[in-house]
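Listed next as structure tokens is one chain, alone, in the form predicted on its own.
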Amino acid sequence: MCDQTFLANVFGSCDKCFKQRALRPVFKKSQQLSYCSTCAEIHQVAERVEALGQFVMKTRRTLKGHGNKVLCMDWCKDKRRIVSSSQDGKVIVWDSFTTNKEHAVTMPCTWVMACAYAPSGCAIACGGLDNKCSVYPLTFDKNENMAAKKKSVAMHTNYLSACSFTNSDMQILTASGDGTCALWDVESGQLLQSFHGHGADVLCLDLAPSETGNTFVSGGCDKKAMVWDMRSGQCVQAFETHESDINSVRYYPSGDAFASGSDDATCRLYDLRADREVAIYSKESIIFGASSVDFSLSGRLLFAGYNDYTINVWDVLKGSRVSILFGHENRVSTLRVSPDGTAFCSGSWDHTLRVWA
């Protein structure tokens, strides 16, 4: 989180809790209160920021090809070329900027749920039903047989939910339905670590955003969210406030805390400095599970997508809903902000992906 916005200035008696401990100050109807970190609320400890001004978001682009509902996609680091994969079977490299198509695989499974590029955007790598994830390099010869090329670097016993490139192009983190995590060498298929505490299928991760960062966040079935050792293959922090499903996982710029998306229809903040959660994203007009999140470049904004066929886009500090973007004709399956914070891109059911800015 913010640095300033957590400064801690005082020790002494918190005002709820009552125990001795670095307070900060929160505004409670206009009087200042002091909380300790496991009391104050973040839109408490934000009363006084500013809000944010009036802004337009519109769709740029639509990438239309997939034959059916678009699953997943990730950007390539080039912040230009994105990767789609799709219930149809197909996972398409697309230039975001001319809407073409660069590369096309068709996998020999449908339902391919997981898609990733690699850091240095010669590869992508997918998976899904068929428990595997597939590693494909990418040329500049548009009409390669990129088939011919596929190495089967991941094997689950269960589906592929997602997976992720670390910070090189030789290893990748995969989460599957058997319940598990996984961390694999891409050359030589090895199983390095394997992640063993979910209690049920695990849906979704994410990588801790630092160069050394050798922490990754997931959720799923279970309701719990869970950061592990990358190192050591243990659990190091797990939080269980979510009411269902957790569909998605998101770490904050910074790396000092992570959002969730669930069908229990909330988004939520957990600090990990706080070990807890500090922020609840809801409305009672939103019913509907949100299925994807992603934070802008500076953290100020949440980036949600949801299964009523909208993008809320919330205040992070202030707890409050800024906008809500109309576009997709149905589900809004998944949802990344763009390398250089510029536009975002979403991905439907409705076969299409979208790029806002």
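Numbering follows the first chain given and starts at 1. Predicted model only: the values in this text are computed from it and were never measured. Compared with the form predicted together with its partner chain:
- For the motion between these two forms, the hinge, where fit shifts from one rigid part to the other, lands on 41 out of 301, 92, 132, 41.
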Given for the second form:
Amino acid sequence: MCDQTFLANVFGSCDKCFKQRALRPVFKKSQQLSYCSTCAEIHQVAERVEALGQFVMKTRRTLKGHGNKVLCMDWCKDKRRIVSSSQDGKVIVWDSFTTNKEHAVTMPCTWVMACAYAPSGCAIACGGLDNKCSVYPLTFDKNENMAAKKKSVAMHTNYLSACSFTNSDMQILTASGDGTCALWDVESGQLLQSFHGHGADVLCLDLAPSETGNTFVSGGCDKKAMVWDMRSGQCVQAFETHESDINSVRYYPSGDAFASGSDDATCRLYDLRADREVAIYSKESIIFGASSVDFSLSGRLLFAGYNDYTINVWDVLKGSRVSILFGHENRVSTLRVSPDGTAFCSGSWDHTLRVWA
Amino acid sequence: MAQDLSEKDLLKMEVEQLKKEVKNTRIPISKAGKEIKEYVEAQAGNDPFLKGIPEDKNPFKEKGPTFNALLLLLGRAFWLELAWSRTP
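Alright, leaving the form predicted on its own aside, put up the form predicted together with its partner chain.
Now the complete complex, all chains and molecules, led by this one.
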């Protein structure tokens, strides 16, 4: 009789991702669970990270002035100014320190779903049901009518859902309800590149942080998040694990991953180099969709605004919720962290924007 | 428009995309996960949300003079009320 010992492999469904795999024992809070190798690896990484302390975040400024639901907002690179757009067609530029309104434009259409600040701080772009993206140069001359200097840059065949300037004021990237994304030259209004691949409306997009080059990620109603190469127009990677429309996508500060928020009430983190989903941020008590997500400067915290009027703060590495913020009186529709990471601003259907720090 | 595409076209598009993606290089999670963790730990020192900002350096703090003035005003209002209620 041989007395060699054999390693017995247990096959079954993983306690975390429920896939049928070879399982390993994992100890969580002195309870033994069986995880597949991928979930076990992620669990190991999370275990070795120190837990976060308690967070105290409160509303420091409330920006009131919109007459209807706030749909989108963006920070200026000066970490102080904010542009926001709303359902009534108004686009307002605020000084978040003093809460003063610096500029206001009335768009010819309602539901201005997208707005963006130019990197130089000298212009803003916005669009919505008019199917176009228009650029307005910002001027401090009181006599000048901002609407007169408007430049129509992008033309889509359906509503504009998201727009963003690239690293310069010269190019704009747009996403539309017609299922495509496009890159435009601001000066001439020419289409430089178009991105086809989504099977339904594209709801959001985010550009890779500048050090890592020419890619961007888009999320749509087809539940897919796609990563595109801006130069070739090709989709490089696609992820389809969400169970409903993806409302918001945001790159991780290092550029190697991105997070997405969806109507299926979960936020997920996808690693680009491992080409897979690595974390799901969800709780049974959260049943309303996440409309908007953003990372803190280091990437440790993920802020997500939900349709149940709250903002949940997640620990990216451990997968647990750190804090829940109340204050808005209607859905949180948009959320962005300031460029220096000192605060974040949330816009809501209750007609206000709140700056939290 | 994407909505005008037939089911067959959408599936064809998806298959084309998957064929391209098969060639992508992938790194294992043990490496990718560790690198994310290392990035966060390296950057954690710079993150204002993690290390906190002292109230005097926070540009969004409550503005000092206004808050104190408000308190003074409220106090004055209270004493005035009292004085007026005492007059016959």
